[in-house]
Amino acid sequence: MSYQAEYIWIDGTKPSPIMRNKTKILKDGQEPPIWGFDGSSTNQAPGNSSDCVLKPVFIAPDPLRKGNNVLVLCEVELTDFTPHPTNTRSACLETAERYKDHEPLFGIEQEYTLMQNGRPLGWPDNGFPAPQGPYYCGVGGEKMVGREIVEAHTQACLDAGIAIEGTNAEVMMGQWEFQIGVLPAPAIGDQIWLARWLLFRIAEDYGVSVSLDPKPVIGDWNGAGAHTNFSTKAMRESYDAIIEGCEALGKNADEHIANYGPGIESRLTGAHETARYDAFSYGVSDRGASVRIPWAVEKEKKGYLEDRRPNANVDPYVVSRLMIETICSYSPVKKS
């Protein structure tokens, strides 16, 4: 007997990479091996030296094909088995190992927009739907479009063993969110990427595409982010450590903004529950701040912080690496 292994990887498309996949047939009992692909077709190699390597890093049950079939998330390597320049997971793993004593953990809230015929799902062919207001966490009638896709995706994540924590409709019609966590790095990136792939694949069956564009509709409409919740062992025990984490992010704000996803200026405008991209702030229960401290965290005097700046199209390996490096290496000057 044989089974199907769906190899999945992140390509070299710019400014935002896309996901690729192909199927390998394996005999029962055979582990998914290292494989390869044509990098000249994925913006990852020239035609005269086109071979790239797929190294399995995360294997999950295939919730779509079911049976013994699996999904195989891969890192991309060069043929000498060193990380490919587009491989951001390798650096994330190295950073996570370096700061493992801090026990950093993540939860990412992935927003996305369902699209059809070049417009958000459910929008009229001409003009706009009713203004934002009833869609966020809404129910009923024609306004809540795409729920069948959301339900199928949620069940697929559960069946694949992905640490999905919840889902909700977002502020703009056709926009939804799922949450993954609480996980260390690079596992948080592995599971976000695999959950994204499942969403893209399931949407295919409904004739719908999925956009991670941070501002899918220009104008007075909400953008799409990937709010990133972060804690260390110290933060889970001390409120002072949370404040220090916020201060550290402020000291390194420019580098984070530069790596939080292309098109960030179009989303972080200071409106629609965002801070401006060129300013940094933090506050308790403040969705207009760069970093929010949840009210329950302030009350308990321990917990985590929420970085609200990352775009929906952010690379989760990059955001988790940056947050670990910035916060775990921060040494504030103590007042005498």
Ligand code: ADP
Given for the second form:
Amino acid sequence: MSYQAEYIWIDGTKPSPIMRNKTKILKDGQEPPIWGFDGSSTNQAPGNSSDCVLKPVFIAPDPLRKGNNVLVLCEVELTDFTPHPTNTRSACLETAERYKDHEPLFGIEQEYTLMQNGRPLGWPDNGFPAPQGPYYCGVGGEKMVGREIVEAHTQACLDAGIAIEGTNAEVMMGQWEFQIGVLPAPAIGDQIWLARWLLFRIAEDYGVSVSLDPKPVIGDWNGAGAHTNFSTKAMRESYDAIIEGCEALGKNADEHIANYGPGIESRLTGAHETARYDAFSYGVSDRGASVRIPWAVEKEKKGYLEDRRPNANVDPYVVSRLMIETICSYSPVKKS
Ligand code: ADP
Ligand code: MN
Ligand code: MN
Ligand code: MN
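The form predicted together with adenosine-5'-diphosphate (ADP), contrasted with the form predicted alone above:
Whole complex next, starting from this chain.
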């Protein structure tokens, strides 16, 4: 007997990579091996030297084909088995190893917009739906479009063994969120990418596409983010460590903004529950701050912080690497 392994990888398209996949038939008992693809068709290689290598990094049961079939998330390597320039996982893994004594953990809230015919799903052919207000965590009637996709995606994540924590409808009609966590790096990146792939694939069956555009509709409509919640062992034990984490992020704000996803200026305007991209702030319960300390964390005097800046289209391997580097290498200015 044979089974199907769906190899999945992240390509080299700019400014935002897209996900690619192809199927390999394997004999029962055979582990998914290293494989390859034509990098000249994915913006990852020139035509005269087109081979790229797929190295499996995370294998999950396939919740769509079921049976013995599997999903095989891969990282891309050159033919000498060094990381391809588009491979952001390898640097993330290296950083996570370097700072593993800090025991960093992440939860990411992935927002996205369901799209059809070039508009958010359910939006009228001309003009706009009723203004924002009833959609966030809403229920009922024609306003909650795409719930069948959300339900199918959530169950698929559970069946694949992905650490999905919950879902909710977002502020803009057609926009939704799922959360993944609490996980170390690079597992947080593996699971966000695989959950994204499942969403893209399931939406296909409904004739719908998924946009991670940070600002899919200009005007008085919320953008889409990927709030990244972060803690170290010290932060899970002490409030001082959380404040130090916020201070550290403030010291390195420009590098983070530059790497938090294309189009971030269009989303971080200072309106729609965001802080401006060029101004750093942190605060308790403050959804208008760059970094929020949840009220329950302030009350307990320990826990985690929420970086609200990453776009929906952020690379989770990049945001997790940067947060570890910036926060775990920080030491407050010593008095001389
Ligand atoms: P909100 O929408 O109010 O910002 P969510 O419930 O959507 O909150 O998301 C909270 C996130 O916080 C989850 O992804 C969860 O994994 C994460 N989280 C909770 N505890 C920790 C922790 N100790 N370290 C890192 N992330 C955490
Ligand atoms: Mn949330
Ligand atoms: Mn949200
Ligand atoms: Mn949030």
